[in-house]
Amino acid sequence: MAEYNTMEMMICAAARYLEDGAAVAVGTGAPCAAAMLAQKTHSPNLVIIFEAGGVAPILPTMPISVGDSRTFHKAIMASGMCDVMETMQRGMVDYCFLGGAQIDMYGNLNSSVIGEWSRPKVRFPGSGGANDFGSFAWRIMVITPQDSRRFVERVDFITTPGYLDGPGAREKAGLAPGTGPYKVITNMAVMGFDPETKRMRIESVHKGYTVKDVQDNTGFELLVSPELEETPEPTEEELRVLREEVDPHRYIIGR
């Protein structure tokens, strides 16, 4: 098995969630890279839509911002941010990647403060497309390093809603039944939500890690699913692939 960095098993195991003829909008960086090693690899009809208006692109490299040019190459659409919202709330995307200074149980995300509104400790860029993207895609995914001052018990602001408190909330707030967080990728573990709770926990573990590293590193109670697995390492082809064509300057996998 090749040698891989920790960014390179994040990005793989993101991409192999997205099957072949999905929608999945995306930001740039380590979604981006996902987004294009699946397109590259196992799902050549994946419609990557970026919020600026790039809808069905054929990237030829790494875009720097959704508003790259880049994102616009070989696209089927050149619409606008107007339009890509629409195109959410009509339920027409199936996933969306999203990060945040917080995140707690349920998959609520915090990319707005740290401590109260009013007078925070640190005061973050807010939401841009956040909200309307975790609230309107059937399935929000998340890349983010696994830190007890990330995964929190409860943020400090929902910037964007997951289950917010538990079974039935988000359909109560008005939200489509059968959306919300679907996984979390970190450096350390794949998470999913149980389906009855919707609380997070730990689907499979990456290679030199156990779940008592996850939990340790985690500021609430994980559950374990009862299928729990090791994440499949990153083959030879998909390192070649991420290498050589979609992060060949190493922007993203040479942080």
The other form holds:
Amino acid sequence: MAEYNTMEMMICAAARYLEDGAAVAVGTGAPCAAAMLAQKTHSPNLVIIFEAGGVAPILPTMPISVGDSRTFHKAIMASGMCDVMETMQRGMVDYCFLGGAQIDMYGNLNSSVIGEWSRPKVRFPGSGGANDFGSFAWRIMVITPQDSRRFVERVDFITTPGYLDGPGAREKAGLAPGTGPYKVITNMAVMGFDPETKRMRIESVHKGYTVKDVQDNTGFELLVSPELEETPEPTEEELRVLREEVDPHRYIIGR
Amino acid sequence: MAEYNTMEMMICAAARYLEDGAAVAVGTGAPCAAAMLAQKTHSPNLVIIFEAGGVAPILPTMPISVGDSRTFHKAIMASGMCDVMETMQRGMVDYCFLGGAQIDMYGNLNSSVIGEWSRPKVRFPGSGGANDFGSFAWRIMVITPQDSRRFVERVDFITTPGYLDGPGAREKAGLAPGTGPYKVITNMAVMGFDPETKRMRIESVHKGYTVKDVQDNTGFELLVSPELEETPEPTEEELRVLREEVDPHRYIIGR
Amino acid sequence: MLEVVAEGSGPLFMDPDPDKAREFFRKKNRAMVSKVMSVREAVEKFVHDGDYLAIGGFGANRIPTAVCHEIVRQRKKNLIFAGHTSTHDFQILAAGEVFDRCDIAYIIGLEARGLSPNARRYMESGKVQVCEWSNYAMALRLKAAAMGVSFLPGRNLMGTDTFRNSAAKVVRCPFTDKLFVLYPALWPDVAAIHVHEADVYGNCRIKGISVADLELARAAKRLIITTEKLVPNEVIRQDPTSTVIPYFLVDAVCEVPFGSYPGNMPYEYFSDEEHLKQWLTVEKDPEEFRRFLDKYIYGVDDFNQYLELCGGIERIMQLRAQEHLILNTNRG
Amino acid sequence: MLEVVAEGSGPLFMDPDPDKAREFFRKKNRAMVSKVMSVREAVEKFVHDGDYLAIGGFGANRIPTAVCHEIVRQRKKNLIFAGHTSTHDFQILAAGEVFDRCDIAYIIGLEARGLSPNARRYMESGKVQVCEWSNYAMALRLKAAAMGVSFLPGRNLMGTDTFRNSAAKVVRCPFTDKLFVLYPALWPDVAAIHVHEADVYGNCRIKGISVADLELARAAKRLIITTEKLVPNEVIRQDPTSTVIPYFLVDAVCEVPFGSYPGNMPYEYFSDEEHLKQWLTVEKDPEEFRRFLDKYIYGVDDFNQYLELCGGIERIMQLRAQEHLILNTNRG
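Given the form predicted on its own above, produce the structure of the same protein in the form predicted in complex with the partner chain.
Everything in the complex follows now, all chains and molecules, and the chain you saw is the first one.
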């Protein structure tokens, strides 16, 4: 097998979940690279959408902003935020990618504050479009480092809804049925969510890591999927496309 | 004074109410001619708006439809129905022109059915944009023939709200305060609405007609303004502009 | 549940549940594949008896005439029709008696041209169940669907019989305590829109007013596009600002030159007022109208044959001159 | 009153009463007169201490930088800011500490570039009262105002602390019995939007994504337009389909070439990543940042002088090459 770094591993793992003909709302960085990789390999009909209005662009280079001119370069439509968000609210977008300073066992995300909201110790940007993406897309994907300060028992602030406090909570709160966190991809593992308890569980562990490694870097108890496996490594072809076509200047994979 | 026909009289009378800098939502026919005449005489800054999306066109000829290409010929914007209606709902349109098969003493208009709604004797087109115009514009203008089958005690169906059943009724129903019927211009007279009772009243009578003529052709009791006057006749200049510039082919004034 | 202050008693023909719509749109194909087909095929595949149908454009301006004809020719039945800004399209569909339920905002009339005697007879026949709205009310219902919510508020219809015979409801705003009408979302089963340019995937451009077609395209579950001409995808991608309907909303793309005839197509050709007058004239006599329909709709295979009967390219050239004000006085 | 199922406890900074907005818009001048003026004059006339301010564009893309600078230079104070899709604009305004209340959707950050140390310090200082929202929630609030209603429904924010610290409310839909968040309308006192082309009256064109600027232009009580260039009214009238902001919404038209610098202006010039990095670097040291602001904002008369300090036309030419991918690798 070829050599690859952690970022390459995460991007390749994420890309595989984006099946042909799906629509995905992305931000900048690794999610955008994953979507581009999927599009250039197994999912030529993947529809890439940016919250500021760019729909299905031919991305010439990595965008530095979800609203910069790359995000609608040779796009099929340069629209606006409401049109994109409402396309998602109508149920036409399958995946979204999100991040955050904290994530908990139900996949709730915090990108607002550390500490008390009224007198925050640390202030972060806030929701941006994250809450909207996490409410409207069918499936939420997260790419983030495995770190117990990041994977916490309880996020200080739920900016974006995961499964909230467990089974049925999204529906009870009024969120569209059938939506929620899908995969969390880290430098060590791919985690999904237990269908019954809606708790995060390890589904595959990357080569060189163990379940214990993952648990040791997580601030809450992880479940383990009965079908636990090793995450397939990036293929030579995936790495070639990623390095030559998706991110030739190593903006993302060079991090 | 110059000779003029009834239609010319009505158009000139209506045009005078459209002050410079106002915005007016119009349909085809006499209202459109009145707006054009106002714009070409005392109100160069009159903004003419069509419900299908045409905003401030330079009208080359009379439109035959409120959505035909004339309605946005050299316009400042070719927009859509929601944008126009919402501009009105925000309070940016001062006047609208409406018509109907029936009108009552409170200025309620019927353009839907004659007879019972569930088994109509006669079916008319329905609201179209009339109810929206009559709800959103600050002031409703009507140009219609004086005829007691048209001016009825009680309209068979309130398609578009006038003052409904009297003072305070619009506000009670939820309509925006300060809106309502303003002037009704016929072949015989200009009628306004009594500020207290919201009932239709004669404000000026055209040359050659009397209050009695007007009342005889009205199916309910009209009030008479204490400042009753004779409607000023069209001026030579108004007639010249109307005949030479507004409607040279006599589509409207030749009716 | 919001306290309902007042509600109309008209029938609500379509379910405003946004989750059912989400389930439908989740499965809608998003692959960028050619959807080019004939109008006949598009109507066969995407218009089913009993469907809720909506037609784009305004009155006789930028309407998908060929789709209206084909629906009549294929003798579709029991449709529910969105009688919203509809004039000649309504007249055609009423001629075929293809619908038996109708949301009314504007029907029967042809604006300044007068009323359709046949459409009026049909609507007075008792064969059609109706519900009353206004143009903006219907546009708001489509906008709600396009936004993926089950209702939107407006300040129209209040206090009128239009409201009382609608299926809208009045509630109080929890922020201001003021009254608002809530309009139920409308997801039509199928819609047809005529545009200036589309690529084979269904990315569309419209020149001039868009009426309520941007909302309609997003609200409709299935969407048939007729286009004056097909353009390469590269042309679309060169200027993404001009795309108003993205391909993933579209199910069929039919190239129909002069497709809004006898209606007006902005920047292309004016309406054929003589032919529209002919419709209104022959409709006065049901027998004569039947022969007229046999000749112009039932008796032809497609829209091109209809165009030929109406004077073909020669007639279009005259209407193009009128549109461009080349013969300013020659308005039929 | 609709029964409120849940409500956020955040402060509502602006009155969502549509009738007060109607009274304002009733009096707004609709005459087609030249509104051309300098940015200084526009900010003097239309931005008042205590105003609710909103800025167009997205992040550092198509932003009216000159207006942000001028607001800081004129030392406006006690503003309320719409922290919606804001990055470099927020950074500038936070540098001037011109606002003391803020609706938060996205603040402090510059997307992939990192967080602004100074903006963060300001927001952690306790000097600013805040309310939480999301980008779409804020867009919906502007859309409600643009539509002339006091609220719009959405299916976001539900179940989160974002909701609990917003001023939104949850109600049940009377048609479907489903829960919806209602967002209160937001009519900003003043907004500034940067566009590609405008005429002297304020008719505007934007190329590429419009973000939430069409809604913002319609919601704002007063509107300052900065434009890359002025175009004749005839150019606007030649293609009315391309107008996205009609003149009667606009109060000031300021010609500001390269006006989104150091941000990206689609089809014109890319963002100056070096200059943006310099901001983030100097902000780490408050003393150094003070000197930086003195040099680039307080110490210049206008935006043209700032541009000169940043490399002038020469620098813009490099950024234009980057925008057009002429030097594909030269991304700062």
